[in-house]
Amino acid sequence: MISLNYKYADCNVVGEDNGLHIQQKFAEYKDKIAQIITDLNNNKDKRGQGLQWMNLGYSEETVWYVKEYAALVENRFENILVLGIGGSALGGLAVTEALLKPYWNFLTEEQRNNFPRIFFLDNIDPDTMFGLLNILDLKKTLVNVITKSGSTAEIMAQFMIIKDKLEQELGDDYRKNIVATTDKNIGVLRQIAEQEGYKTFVVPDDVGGRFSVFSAVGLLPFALVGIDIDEVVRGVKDMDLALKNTDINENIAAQNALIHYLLDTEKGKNISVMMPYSTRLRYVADWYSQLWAESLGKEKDLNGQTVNVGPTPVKALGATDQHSQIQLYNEGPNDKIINFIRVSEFDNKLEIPKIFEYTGIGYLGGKSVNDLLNAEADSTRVSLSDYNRPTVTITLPKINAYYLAQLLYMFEVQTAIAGALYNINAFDQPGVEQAKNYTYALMGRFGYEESAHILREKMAAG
């Protein structure tokens, strides 16, 4: 299994003032963590209470689709193409970008193993779409259109450019290039897949989309390039086993959830910094910054209450941004919890030849950049503890889809637990309808006069 070593955030290595007494702590919200991970399990099948995701590894029917359909269309593409933003393409990123071969897209169909390559457009930005559809060919192009409630404004609008484009290459036949993930029974995209005839799969309801990576919204994408669901799955079903476990010494998440709260709640470190030491782990980062901010931060609590909460999450590659933001991180403001994800054993090693011996260099020569990497993150972590800066550590034996599913599901219900604890709905997101709602309007859509009347006094008065 992954684990979680919490030892650099405890006040015995970071002092009073930005330390937790850690097994103290554990001691003292024993009882509250058993609590909520009942409530949670408790909770898990009961209609609109956002935990449908609990049950995403069980769902054997999903998966048998979803293999089903990757061995129908096998060898007929050359190109995947998700459309899809946030949820519908944060998670694909992160997994296929961890588990592919580096550069998939740039090796040869033989090198891929007769898979396809695949590409996430995950904006609307105009240059970005335009340079893609350039150098796509379209008629061997899947594309998989994600959105639950089949109106979101950026994914339409691809969806709707790229359609015309299909129909236009290959005439009736365009259907065969799309697959829409959207909605059972509703939305505008359930509605057209129905009226055109396309394949579909569906977002399970109460399955917020910052939880959907493992049905099959994550799960079709993975299996069109050859990535072993059922070991997704396996790591899932394992990690969810080990985190029903209700005493916290044993249960990694309610360990990493309880840590980041008082960290925040008593000693103001209110920034998570999710610092992955492998390229390939690098989209996690970005998955994580969207899990942590749209289910933390909240302006109202569970009782009404105006409460403003939420830590911000921020990004970082090692070693990459030892070199961009470990300046800030050791001497800004003591404000932040580091969380390092290593690897302790990489796919491949590579040797550092024993050359330039008589140069200052010459030391790097005989060891290899594995041991590089691992003094980079050792040394990191030591250094921020000089400085009294908390850090845990988060560790996969390999890159593998049964570990990568075991770190990104316990993120999962590790982000559950902190929203029980701030006493939030960890599961909804009005701010971010709000900003929906007003881009409607803008963009005149039915029912949207008056919002877009407001909308337009404000700006002016702007």
Ligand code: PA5
Contents of the next structure:
Amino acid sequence: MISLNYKYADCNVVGEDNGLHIQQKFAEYKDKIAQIITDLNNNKDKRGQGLQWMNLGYSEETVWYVKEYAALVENRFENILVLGIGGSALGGLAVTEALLKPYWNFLTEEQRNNFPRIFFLDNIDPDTMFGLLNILDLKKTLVNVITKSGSTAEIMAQFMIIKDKLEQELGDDYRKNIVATTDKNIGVLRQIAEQEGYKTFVVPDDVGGRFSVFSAVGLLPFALVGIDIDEVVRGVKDMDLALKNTDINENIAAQNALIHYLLDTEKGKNISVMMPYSTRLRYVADWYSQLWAESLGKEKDLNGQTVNVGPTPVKALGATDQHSQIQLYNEGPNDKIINFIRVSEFDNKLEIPKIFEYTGIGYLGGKSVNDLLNAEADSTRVSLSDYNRPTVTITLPKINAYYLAQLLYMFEVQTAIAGALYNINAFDQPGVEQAKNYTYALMGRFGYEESAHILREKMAAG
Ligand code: PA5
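Output block for the form predicted together with the ligand, input the form predicted on its own:
Below is the entire complex, every chain and molecule, led by the chain shown above.
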């Protein structure tokens, strides 16, 4: 299993002002944490709680349907193009970047074991969209459009452009190149998919975008490029079983949630930096940032009081950002907790040759890049503690489907527990909806005329 080391967040290491008496805090919060975990598990099947993602490690039916479709389209497409934004794209991006061979889209078909290349169109920049459409042969591309609401303007705009081009190139046959993942009943995409006869997959009820990576939202693109989704689901399930443990001393998600919550509310560490020491895990930091920000950044608490809470996530990459952000983390405001992610065993070992032996870089010869990267993580952690900056370290034995799934699922549970500690609803996103509605209004969507009028007045005044 993956593990968590929180010693460097303890006040024995970083001092009273910046660390916690962790064992004492675990004892103090033991009952509260046990209650939170019990409530999450008791409520996960209740409608409207936003907790169905806790069942995704047990969704054999979805796995079966995804595998069936992936087998059906195997060898038919050179490219997979995922259309999505936020929760419908970030999980896919994080997992494929971590699990596929590096530079996947540059490899030959043989090097990719005949699996297709994969592209995520996760924004609506006209230049990058234009550029992508220029290099993709749409006839050989399977387009997976993903939107839970079925109406998000960015995704629908991408979809309309691509559908139009597909139809121009393929005539009536274009439908075979589209698979839609959306709500089972509601939303414009569901209507269109049914009218047009696209193959569809379901974003389950009570699974928000940022918690949807282990539903068909993620599993379908993973299977299409040959990622072992049985291993993904096994990782989720094993982590779920481990995190059902109501004893905080045995539950790493609860430990990290409590440490983050207390460092924020008692010690002013309201910034959570996610810093994997692996380039393959760099998008895990993006995915975590959305999960943490959208779930915990809330105006009201569960009693309706205005609280404006939420730690700010920051993404970083080790060792790269040692040469960019660490100066600030060591000497700037002491307002952060830094999460290191470390990998015990990389897939490859890269030796540094014994050359330039009698120069100042001779000491590197005969060591490995693996040793160097892990030495950098160790030294950065110690240097941060010299400056009394708290850190925690999560260690993955290897980067594979099983451990990566454990990591992401652990973060989901950690977020849910943190939400309960902050006493907020971690599963809604009214702040996102507000901006979405304004966009609909500005772009002239039917039914948003009143909002458009108010918005224009505000913009004129501004
Ligand atoms: O996590 C979330 O809820 C959001 O990031 C959504 O995933 C994003 O806004 C896209 O929404 P939808 O899937 O409804 O199109």
